[in-house]
Amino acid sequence: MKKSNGRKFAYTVLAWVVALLVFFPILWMLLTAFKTEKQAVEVPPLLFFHPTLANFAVANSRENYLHFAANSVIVAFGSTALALMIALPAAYAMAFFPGRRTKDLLMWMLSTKMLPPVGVLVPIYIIFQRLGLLDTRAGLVLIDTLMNLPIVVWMLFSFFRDIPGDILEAARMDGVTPRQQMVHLLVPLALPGIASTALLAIILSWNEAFWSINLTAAHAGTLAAYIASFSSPEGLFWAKLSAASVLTVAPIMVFGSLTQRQMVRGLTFGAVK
């Protein structure tokens, strides 16, 4: 009994150490945001100082924060909605009507995530330029949808596979069409998994920086472009950059804390039979 309690205590300590290591960059960014530029580069670093809100005032006055934040919300939620509209029927077909190449198709979709985005930047840029999608929210929604679609399909496929096929078979015997099965039967049963998939897609889209910086400018730029605007040829202003980063991270952290229960419930959906 004592050995079991000691092992549990060791695991608890290890979990806290890992959590602190993961959280430390966020904590340091938060502290730096309230320092002056001189204090931000002090060696050794200052742990005790008089906090200032000047960096947040400069960050808000230099660029229109609310404009970039609105773009991030539109792009994150828009790309997630579009990805779900495409992935739901695709995952449904793969889970309940698999073919000989279904597994190969799933692996091919996942393999596209292994390609570095910079490898396709030039052709994507040229396509967007000719279609008039550069620096547009619609273009950013489209590219984020394509980037997240393999993960969304894979997660929904896994959740759908956990649903007993006998339920759908009974519905088919009662004359329910495939569309009615998916809308009125499958979606309610897999709602926790769909919710967690949507939350993950929103977070991935919110954090996407590469395409936002390279395909947008002042009109459709997201908060990732907002942060990038604080770098200059003269160097980085760490305090102001940290303040801008806090303003960028804060909304998604609040959103994640409010929805963490739904995400955990969805990610463990079907884990216990």
Contents of the next structure:
Amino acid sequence: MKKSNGRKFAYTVLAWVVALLVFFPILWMLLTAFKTEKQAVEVPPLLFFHPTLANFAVANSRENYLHFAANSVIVAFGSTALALMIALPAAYAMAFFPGRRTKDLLMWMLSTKMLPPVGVLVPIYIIFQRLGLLDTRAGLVLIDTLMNLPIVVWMLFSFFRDIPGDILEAARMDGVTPRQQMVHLLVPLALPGIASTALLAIILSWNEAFWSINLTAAHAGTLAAYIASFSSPEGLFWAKLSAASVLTVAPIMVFGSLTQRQMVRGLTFGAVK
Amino acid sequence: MATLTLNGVRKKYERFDAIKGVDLAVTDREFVVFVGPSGCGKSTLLRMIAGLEEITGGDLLIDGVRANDIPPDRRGLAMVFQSYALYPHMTVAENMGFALRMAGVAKAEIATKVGEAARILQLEKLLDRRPGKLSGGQRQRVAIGRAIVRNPKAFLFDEPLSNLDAALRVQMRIELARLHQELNATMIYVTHDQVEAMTMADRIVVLNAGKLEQVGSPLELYHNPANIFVAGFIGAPKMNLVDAKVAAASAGETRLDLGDGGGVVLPGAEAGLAPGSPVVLGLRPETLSFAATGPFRGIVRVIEHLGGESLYYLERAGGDTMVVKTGEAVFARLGESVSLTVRTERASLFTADGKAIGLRRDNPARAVA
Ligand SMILES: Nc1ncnc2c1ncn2[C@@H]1O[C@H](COP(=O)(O)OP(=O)(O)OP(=O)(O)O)[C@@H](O)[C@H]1O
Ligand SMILES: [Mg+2]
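With the form predicted alone done, generate the form predicted in complex with the partner chain in the same format.
Following is the full complex, with the preceding chain placed first.
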């Protein structure tokens, strides 16, 4: 009894330490964003200071924040919509009409996520160049779609698998066409799952930095490219960089917390129970 | 009108023959029950008729038209699943009307048909509920209602009652029989419960390991099983099977040697039965009765009183068990050594490899000790 209480205490402390460690950079970024450049690099670091909004003003005037934010929104939502459009029928086919190679196919799709993106940077860059997709939103939508597709297919596949096959067989007997099955049965039944898949895809796409930094510039750049532009020629300006980062992270954090309940419901419960 | 004809129908999975050539003709308005042990292929055969499973050999005819390649929805059949397979996000009324709505039927007509089905199935008060808030029996009725609404040529049921408790099962059994009369429809019903088969079927199809063992009316199967498998499967408690040898086969009667000194004389004879050939004697429990002397002797090991009747399980000298079914009165006590006589005209006889031997009978029955 005593021992288990002591253990519980130890675990609680450990959990708090880990949580603070994880949260610390975000806290630090938040604090730094409201400091002057001089305060930002002061040693020892200042915990109490007079907050300023100047960094945000500069961050917005030096680069057009709203332009990058709009790109981020377009790319995140666009790539998610496209990925869902492709993945829904794919997952449907794999869940309800599996062939002998379906499992292998799923494993292969997942295995593509094991390749570091930088491994294909050069070929993709050249392809994009030839096709005129460099620094276009369409190009970035495409690459984010491809990036998320394996995860989206996997998630939808497992949500569809939770739907009893009898229901669809009953529908088939009733003369319900595959498209009607999709619209009237599968989508409503798997809706919590589809919603959390979409939310995850949006978040992943929003946070994606590697491709948007390497394949876009001023025209199609997302907020990731926006942050990156603050660490360039003139050197590092910590306070402004932090302000830019806050501006980038804030929308998705708000979005995430608003949809948190939906996410958790979709990810923890089966689709129909 | 709906007749179903199966000609040498087969199902071959990659490495496994699930249905090994089935011939069957289901006539219009017939109630046919597929029965057999688990894994014998009942569901597979039903699903092949439904069109949910591909037929890999032979022909399926619906109303005389080859239907092997007709998709399930255009065969005009409706299926009721063991799991009910209701659409969980729709109300009872929506569940029943869904197929019609998808087919573009007018709203008023859907409402009429759903109302009609609800009346037949006594679901009127539940039309606005979701399946999650229904009892098992109510869900089952909704599933049947969904089939009725489509006005199918034939109904297919796959163990529709096996998720219900015993009392409800009996009630639904009666209801289904009533429904069969009211709808005047052809029905094929799958079950592994021989009581369901006996009580509901016009004809029973006994399946075993993908093959038809016998097709016939319940009483035909009960009294004249084609082989030991059917004899053992139909009837509860099971038919007693006793190894014996032919002692003598004269005109009009067949004398059996039971091996323990006892013997039985069966009325009727069969030319192929040479003295000495091994046979299996099949005796229904209710054809046995206690007597001062008789061909069978044993010790009473278990007694089950079921109220209207009693079952006595005897252990014979060789260790075999025999079951006797009697009326209410108690004839024997536990541990008591008893003798049994048998109404030999009701006995069945099988070859050692399990096929029924039909004895031509023209003599009255008698048994000797
Ligand atoms: N997809 C499949 N691949 C290979 N074998 C299969 C497949 N589906 C069913 N079988 C086999 O076919 C046989 C018949 O199965 P079926 O489901 O028709 O049995 P059943 O008589 O309905 O049994 P139960 O009473 O348990 O429902 C079984 O041995 C089963 O293992
Ligand atoms: Mg079955």
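So that the term is clear: the rigid core is the largest set of C-alpha atoms that superpose within 1.5 Å between two forms. Numbering follows the first chain given and starts at 1. These numbers come from a predicted model, not from an experiment.
**Q** Could you check whether the CA atom of Val18 moves 2 Å or more between the two forms, using the rigid core for the fit?
**A** Yes, Val18 moves 2 Å or more.
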